[in-house]
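The form predicted alone is given below as one chain in C-alpha cells.
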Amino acid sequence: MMIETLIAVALVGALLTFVAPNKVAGKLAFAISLIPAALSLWMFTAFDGSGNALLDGQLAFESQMEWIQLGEYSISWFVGLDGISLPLVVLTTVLITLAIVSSWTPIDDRQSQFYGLLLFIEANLIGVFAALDFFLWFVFWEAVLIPMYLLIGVWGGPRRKYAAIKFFVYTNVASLVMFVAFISLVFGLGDSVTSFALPEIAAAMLEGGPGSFAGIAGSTLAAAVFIAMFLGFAVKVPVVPFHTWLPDAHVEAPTPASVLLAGVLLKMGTYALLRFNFTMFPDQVEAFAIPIAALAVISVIYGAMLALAQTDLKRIVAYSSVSSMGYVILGLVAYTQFGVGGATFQMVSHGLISGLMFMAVGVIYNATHTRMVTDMSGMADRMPIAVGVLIAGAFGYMGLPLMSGFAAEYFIFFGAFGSEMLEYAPAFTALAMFGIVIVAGYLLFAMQRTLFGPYRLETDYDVGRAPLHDVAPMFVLLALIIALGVAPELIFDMIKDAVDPILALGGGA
C-alpha cells in the first residue's frame, strides 16, 4: 500500500493546504510534501522488483483490486513500480518539495490555492508513473492537465490566458487522439483481453496483435494505432513540429510551474512512448525507425537553433528542453540497452537540470524583474551564489563530465551509434551530437552577455544576495546532478533490468 499512501498523502495535503490561511500555506505544503519525498526515497532503497512491469516483471509495491465492470472488460485499481517508473516517482516527489520552497518568494497571491494545486499535481503524477490499468492511468494523465492549466492561467505572466488555453487545447486534443487509438486497439484484440490491464494488453499484442476490426485488417490497425498514439504522446514530449505550446507555457508560467512542466510533465510523454509504443509495438518501431529518428534529430537541431535566437532567458531554457527531449527519442528508437536505458536516464537527468535552470532564472528575475539578455550585464558581481549555480546548471546541460547530463548523453550516443535496428544509425547519431555544439554556443553566449562585464541594469529593485530558501533548492538539485554524474549506476542498473525485456522482443541488445 505504499503507492496508495504516497497518493493519499498528496491528495489530503492538497485539501488541507487549499483551506489553510495564505500565510501558513507554503510552510504547510512543504511539511506535507516531505512525507511523499521521504517515503519514495525509502522505496528506492527498499526496491525489490525485477524486469519490466508490462512484460514478466516482478513488480515492487504492487496492489490490484477490481474496480468497475465495463461491459466485457474490467477496470481495476492496479499499481506497481519497476526500474523505469520508480526513478520518475522519486524525481516527482523531490521536485515538488523543492518547487514549493522556491515558490515562497515569487508567490504572494492566493498562496493556499497555489500550493494546494502543486500537491494535487504530485498525486496525479505519481499515479501516471505507477498505474498499470489503462483507464486508471488515463484518469491520472488527464487530471494533471487541469491544475497546470490553472497555475499558468491564474499565476502566470501578462499573456497567461493565451498560454494556458494553448497548453490545454494542444495536450487535450493529443490525449483524445491517443485515447481513441488505444480503445480501438483493445476492441481489435477481441476475446484475447478481458480487462484494461496493461500487462494483459501487452501480452495480447506480442502473441499476435489485433485482428480485423471494423473492416480494417489487423496489421493496418496496429500501424494506425501506433502512429496515432505516437502523435498523441509527441505533443506532450514535445517533438517538432508539435512543440509550439511549450515556449508560451514556460514563459508565462510562474517559476515553480515551469520547474514541474519541464522537470516532470514532459517526461509523461516520453514515459508513455516507452510504455506503449516501444513496448507493445516492436514490429512498428522497426518499420517506422527512420522517420522517428529523423524527428528526433530535427528536434535536437531545430530546438537548439531556436534557443540560439532567443533573448529571454526562460525561453532559452524552454527551447533547450525541446532539444533534450529529441535525445530521449533518439535513444528509444535505437532500441539498444544503452539507447533505451540512456533515454530513461536522460528523463531523470533533464528533470533535475531543467529544474535547476528554471529556478536560477527565477531567482534572477525576482531580483531584477527582467529576464532579457539584452537588459542585463555583470550579474555575477551582484548575485554570485545564484549565478554560480546557474553556470553549474548550464554546464550540466552542455554535458560536462561528472554531471548527470554527460552520463545520459554518453549512454544515448553510445547506444544509438551501435544500433542494429536503426538504419544509418551512425549518421543520425553524428547529427544529434552536433546539437551539443549549438547548446554550448547559446548557453555560453547568454551567460557571457548577462553574467559578466560591467553591471549596467537600471532598476529600482534591490539586486543583492538571494534569500536562503531561494538558493537551497538549487543546491539540492546540483548535488543530485553531480551524484548521478559521478555514480550513474545509482539508477542505471535498475533501469537496465527493466529495459532488457523490451529489447528481447525486437532482438535489440
Contents of the next structure:
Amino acid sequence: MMIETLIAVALVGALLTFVAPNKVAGKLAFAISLIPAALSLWMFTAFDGSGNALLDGQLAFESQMEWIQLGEYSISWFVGLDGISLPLVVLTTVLITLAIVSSWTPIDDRQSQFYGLLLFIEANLIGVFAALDFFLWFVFWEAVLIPMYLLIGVWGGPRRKYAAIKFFVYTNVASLVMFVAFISLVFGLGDSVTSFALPEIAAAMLEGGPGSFAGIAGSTLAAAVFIAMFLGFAVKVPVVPFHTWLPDAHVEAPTPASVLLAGVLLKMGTYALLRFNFTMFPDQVEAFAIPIAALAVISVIYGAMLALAQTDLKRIVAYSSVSSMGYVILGLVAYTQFGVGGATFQMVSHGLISGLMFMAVGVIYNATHTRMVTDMSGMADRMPIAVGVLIAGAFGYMGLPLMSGFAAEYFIFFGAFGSEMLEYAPAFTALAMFGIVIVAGYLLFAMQRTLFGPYRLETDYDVGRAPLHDVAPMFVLLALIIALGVAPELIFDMIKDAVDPILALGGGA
Amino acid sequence: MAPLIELHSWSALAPMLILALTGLALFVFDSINPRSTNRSALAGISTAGALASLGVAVWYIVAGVGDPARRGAFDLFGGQLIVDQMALFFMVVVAVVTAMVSIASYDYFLEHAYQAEYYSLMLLAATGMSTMAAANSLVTVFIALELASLPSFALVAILKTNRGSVEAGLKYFLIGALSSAIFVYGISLVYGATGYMQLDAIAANLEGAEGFSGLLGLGVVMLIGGFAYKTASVPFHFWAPEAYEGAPAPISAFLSSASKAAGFVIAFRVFATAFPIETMAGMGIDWTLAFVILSIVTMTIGNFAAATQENVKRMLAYSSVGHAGYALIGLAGLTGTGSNDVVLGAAMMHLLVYGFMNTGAFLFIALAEYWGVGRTFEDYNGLAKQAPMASAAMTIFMFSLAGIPPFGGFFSKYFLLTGAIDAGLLVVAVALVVNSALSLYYYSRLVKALWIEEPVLERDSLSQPTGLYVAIIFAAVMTVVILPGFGPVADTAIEAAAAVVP
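Given the form predicted alone above, produce the structure of the same protein in the form predicted together with the partner chain.
Every component of the complex follows; first up is the chain already shown.
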C-alpha cells in the first residue's frame, strides 16, 4: 500500500492546502510534501524488485484490485514499481518539495490554490510512473494537464493565456491520438487480452501481435499504432518538429511550474515511449530505427542551435531541454543496455539539472526583473551564491565529469556507438556528440555575458543576495547531481535490471 | 435466506410513492400554514423526501430487487408497472437530482412568493419521472410522461414577474402539447397494428402485425418523436435552450438532468422490450438506424451550437442537447450484434454521471444568478478569485462534461465509445470522439474565464449561500468519488440492461 499512501497523502494534502488561508499555504504544502518525499526515499532504500514491470519482472510495492468489469475487459487498480519507474517517482517527490520551497518568494497571489495544484500534480505524476493498467495510467496521464494548464494560465507571464492554451491543445490532441491508437490495438489483439493490464498486453503483443481488425491487417495495425503512439508521446517529450509548445509554455510558466515541466513532465513522454513503444513493439522499433534516430539527432542539434540563438536566459534553458531529450531518444533507439539504461539515467539526471537551472534563472529574475542576456552583466558580484549554483548547473549540463550529466551522456554515447540494431549507429552518435559542443557554446556564452564583467543593470531597487530558502533547494539538487555523477550505480544497477529483459526481446545485447 | 419481513408487492414502488407523498405533504403544510415562507421547513421536507426515496431505491438495488438471479422483477397492476434494476437505477438518478435541486432552491428562492407550490410541483414532477422509470405499458408511459411534464411547465414559468421565465414556460408548454399529441397518436397506431399496449405483449404479438407494417412503422416514428422531445434530441430540441435559459436555474438543472434521464429510460424500455430489433427488421422497420442518425445529428448540432454561444446558460443548454446525442448511442447500439447490454449499460452510466455533473453545472449558474454576476462568459471572468471552492467544483463539472480524466464523464463516454465500436457503429464512434474534442473548446472557455481572466468590473464580495454550496460541492465530490465506485455502478447498469435487452 506504499504507492497508494504516496498518492493519497498528495491528494489529501492538495485539498487541505486548497482550503488553507493564503498566508500559511506555502509552509503547509512544504510540510505535507515532506511526507511523500521521505516515504519515497525509504521506498528507494527498501526496493527489492528486479526485472521489468511489463515483462514478468518482480515488482516492488505491487498491488492490484478489481475495479471495473466492462463486457469482456476488466480494468483494475494496478500499481507497482521497477527499476525504471522508482527513480522517476523519487525524482518527482523530491522536485515537488524543492519546487514548493522555491515558490515562496515569487508567488504572491492566491497561494493556497497554487500550492494545492502543485500537490495535485504530484499525486498524478506518481500515478503515471506507478500505474500498470492502461486505463489507470491514462487517467493520471491526462489529469496532469489540468493543473499545469491552470498553473501556466493563472500565475504565468504576460502571454500566459496563449501559452496555456497552446500547451493544453497540443498535448491533449496528442494524447487523444495515442489513446485511440492504443484502444484499437487492444481490440485488434482480440481474445488473447481480457484486461487493460499492461503486462498482459505486452505479453500478447510479444506473442504474435494483433490480428486483423476492421479490415486492417494485423501487421499494418501494429505499425500504425506504433507510429500513432510515437507521435502522441513525441509531442510530450518534445521531439523536433513537435517542440513549439515547449518554449512558450516554459517562458510563460512561473518558475516552479517550469521546474516541474522540464524536470518531470517531459519525462512522462520518454517514460511512456520506453514502456509502450520500446517494450511492446521490438519489431517495429527495428523497422523504424533509422527515422527515429534521425529525429533524435535533429532534436539534439536543432534544439541546441535554437538555444544558441536566444537572448532570454529562460528560453536558453528551455530550448536546451529539447536537445537533452533528444539524447534520451537516441539512447532508447540504440537498444543496448547502456543506451536504454543511459536514457533512463538521463531522464533523472536532466530532471535534476534542468530543475536547478530553472530555479537559478528564477532567482536571478526575482532580483533583477529581467531575463535578457543583453541587459545583465556582472551578476556574479551581486549574487555570488545563486550565480555559483547556476555555473555548477551549467557545467552539469555540459557534461563535466563527476556530475550526473556526464554519466548519463557517456552511457548513452557508449551504448549508441555499439548499437547492433541501429544501422550507421556510429555516424548518428558522432553527429549527436557534436551537440555537446554547441551546448558548451551557448552556456558559456550566456554566462560570460550575464555573470561576469562590470555590473551595469540600472534599477531603482537593490539587487542583492537571495534569501536562504531560495538557494537551499538548489544546493539539494546540486548535491544529488554530484552524488549521481560520482556514484551512478546508485540507480544504474536497478535500471539495468529492468532494462535487460527489454533487450532480450529484440535480440540486442 | 428468507427475507425478514415479507412486504406487499406494491411496496416495490416505494421510491416513487415516497416522492408522491412528500409532494402531498407539502400541500398539507401549505394549507395549514398558507403562503408560508418558512424556507427551511419547505426545502427540508422536500430534501428529506428525495433522500428517503434515494435511500430506498439504493437499498432495493443492493437487496437485489429486480435482479433475475435473486428477487426477480416485480410486476405490478397486471404488468402496467415493473420494478426491475433499470427502473431502480433511474429512480436513483431522479431522486438524487431532486435532492440536490431542493437543497439549492433554499437559497435561490429567497424572496419568492410561492414556496410551497414550487417544492410540491417539483416533487410531483419527480414522481412522474420515477413512474416513467417503471412504466411497462404505453398507457402508463403516457400518463407518467404527462405527470412529469405538467408540473414542469409551471415550474419553468414560476418566476411570474420575469418575462423570460413566462415566455420559456409558454414555449415549453406549446411544444410539449404538440409532442404529446404526436406521441399519443403514435401509441394509437401501434395499438391499431398490434392490438396491445403492454410492452412485452406488443413484442409477443408482432407477428400479427405483419400486414400492418406501414402503420406500425409510422407509429414507431411518432413514438421516437415523443422521446426526442422529452430528451431534448434533434429534431425536437428547439424548446430546450429557450426553456433552460428562461427557467430558474435550479429548474434548468432539474429538467436537463432528471427529466432527460427519465425520458431515456422509457425510450430504452419501450424500444428494447416492445420492438425487438430482429423481428422489426424482418418487417422492414430498422429503428436502430433512426437512432444512429439521430444520435450523430444530435451530438453534432448540440456541440456546434454550444460552441457559438456567448451566454453561459445557453451554452450549457446546447451542451445538454449534445449529451442527449451521446446517450442515444445506447439505443443506436442495440443492433443485435455485439454485446448490447454493454452499450445500453454505458448509456445508463452516462446518464447517472450526467445527473451529477450537469446538475452541478446548472447549480453553479444558479449561484451566479444568486450573486447577480450576469450571464455571459465575460461576466464570469475572475470568479475563482472570490469563490475558489465553487469555481473548483465548476472546473470539475466542465472537464467532466468534456470527458477529460480523471472525472466520471471520461469513463461513461469511454464506455459508450467501446459499446459503439463493439456494435460495429464506427461512424458513431468517430462522431463521438470528434464531438468530444470540439466540446473541450467551449467547456475550457468557461474554465479560462473563471480562473485566468481578470474581472471586467469590480465586484462586491460574494456571499456563500449554504444550500447552493452544499449541493454544488456534493455534486463535485460525487463526480470524482464515483470513480473508485465505478465497478459496482457498471455491474448494476450492465446487469440491468441485460435484463431488458432481449
